[in-house]
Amino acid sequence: MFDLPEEILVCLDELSETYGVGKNVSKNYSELSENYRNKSFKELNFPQAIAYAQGRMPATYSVIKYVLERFKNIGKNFSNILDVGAGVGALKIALRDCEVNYEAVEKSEAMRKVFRKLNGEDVKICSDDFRKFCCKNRYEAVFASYFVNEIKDKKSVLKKIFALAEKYVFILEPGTPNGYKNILEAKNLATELGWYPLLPCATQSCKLLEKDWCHFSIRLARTRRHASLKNATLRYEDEKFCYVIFSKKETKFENNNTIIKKPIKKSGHIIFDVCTGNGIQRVVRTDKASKKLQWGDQL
């Protein structure tokens, strides 16, 4: 699992008792949830802002770190990031141990607020629309947690980003069949551009049938405010997301072997579905090391 560090949890909770939001909390974050399930994208205030992170924040920087994670074992890095659609900062607190410049583009004010509570005043955010962000700079990495999913113009916006970028691009995606359109969006448009694909994918074009998407899960423990604020019972809640990073060279994707569903756990033997550079392949395994393995992995 990968919690949010402890000092953010107590941050989150004292804003929420600071601004007198803490009664209201639970109901703010249902109408946050409901209006991002009917897509309706309005700024928010700074109280909805603060049920925002605390709702959903220990998800998204579980993913963010997960991802981080895949990308770090397979001996890559970068030393310059502009984390577009920043929110309130998971992927800057998901940084916080590596020398990185970090820079951000968010254009909500109250998320803007909420991000420099918990990461600090001297942070560079731009508060521009990313759309309208004008920057003469370029960054070996750009990253989009979450945020192509929320806009109309994807394609110009995903030009936008890979025109930014010098070594990598990041796309996270809620893992739905509408988070994967996104991804195989960018998948398309990457190609055009000639960037390639680094992870998890082993194929430029996905192989996957058409009913079915790429996506992967992600356990993450639920503190007793968290489950408060949802009204679950369950300790911890399972995220599903899609992502891929992308590379400017040319990789050796067509090597990976990622695991792209739950393993399926016989007796002797454990069933991997796994996407392979000759497509998807079904594979049966019998050995102990691989009783280990989980949905994400490398097979």
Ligand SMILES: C[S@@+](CC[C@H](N)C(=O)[O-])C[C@H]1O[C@@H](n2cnc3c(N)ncnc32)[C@H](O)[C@@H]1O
Contents of the next structure:
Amino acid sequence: MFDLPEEILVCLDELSETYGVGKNVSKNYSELSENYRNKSFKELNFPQAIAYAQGRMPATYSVIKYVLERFKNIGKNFSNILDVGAGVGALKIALRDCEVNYEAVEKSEAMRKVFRKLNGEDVKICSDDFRKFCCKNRYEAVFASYFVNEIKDKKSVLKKIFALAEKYVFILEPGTPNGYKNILEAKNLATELGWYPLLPCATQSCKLLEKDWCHFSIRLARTRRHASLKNATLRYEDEKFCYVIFSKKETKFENNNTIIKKPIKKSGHIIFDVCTGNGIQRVVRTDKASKKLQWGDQL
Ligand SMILES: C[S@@+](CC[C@H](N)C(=O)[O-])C[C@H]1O[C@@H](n2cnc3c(N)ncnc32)[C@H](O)[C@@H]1O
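Show the form predicted together with the ligand, please, because up to now only the form predicted alone has appeared in this conversation.
Below is the whole assembly, all chains and molecules, this chain first.
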């Protein structure tokens, strides 16, 4: 599990108390959820931005940490990054122990205000709409988490993301058929532009089409406030997500045996659904080492 650092949780509680959001916390969260459910993506006000930080950021933070860890595990890194649609700074928090030059673009004033409360005043955040963001620099990595699904003109925004990146592009999306559609759109464009998928697999044309969608899941703990915000009794939740990391260089490393479903554990054997370069295969394993393998790992 990747839980938000304690100082951030404390800071979030203080924000809620100071701005009186605590009393209306479920109401603010319901408004926020409605905003996402009906896909209106209206700009959030300050109480709703705090509700986002408390109700959604624990999940987006966990997903970001998971993806960064997968990237690190294959021996890759970057020294500077642009965070597009940074929200309240989940990526900034995830990178707090890394020596990385971080910059962000975030158009919502309320989100930027919460971002600064959590991460300090000295972070470089541009207030532009990303479509108008004008920048002469390029970044080793460009990161867009839970952003593309909010955008109407996806192709031109994705093109801009690739144009600003020198080495890596990260796209993280909700683990829904729509989120996956955005990942496929990014993959098609990447091929046109001469980029290569690196993770979760190195296959350019996805084998899971039509009925199914490639996604993963991560479990995270809910704090008391987080649970009460959602009127939930469970003290954990499972966040489903899709992601892709692209590399400008074709790599010899090949992720072509990705476990794409939760492994089915039986007595004496485990069943894995695996995406290979040649299609989806069902594999049965009986050895001890396979017991440790999880959804998203390489078989
Ligand atoms: C769902 S939030 C994701 C925030 C953060 N990346 C995360 O993973 O928690 C999407 C963010 O993108 C921002 N956004 C949407 N369209 C944008 C645009 N055209 N330019 C800049 N920011 C935008 C929204 O204001 C919002 O803060």
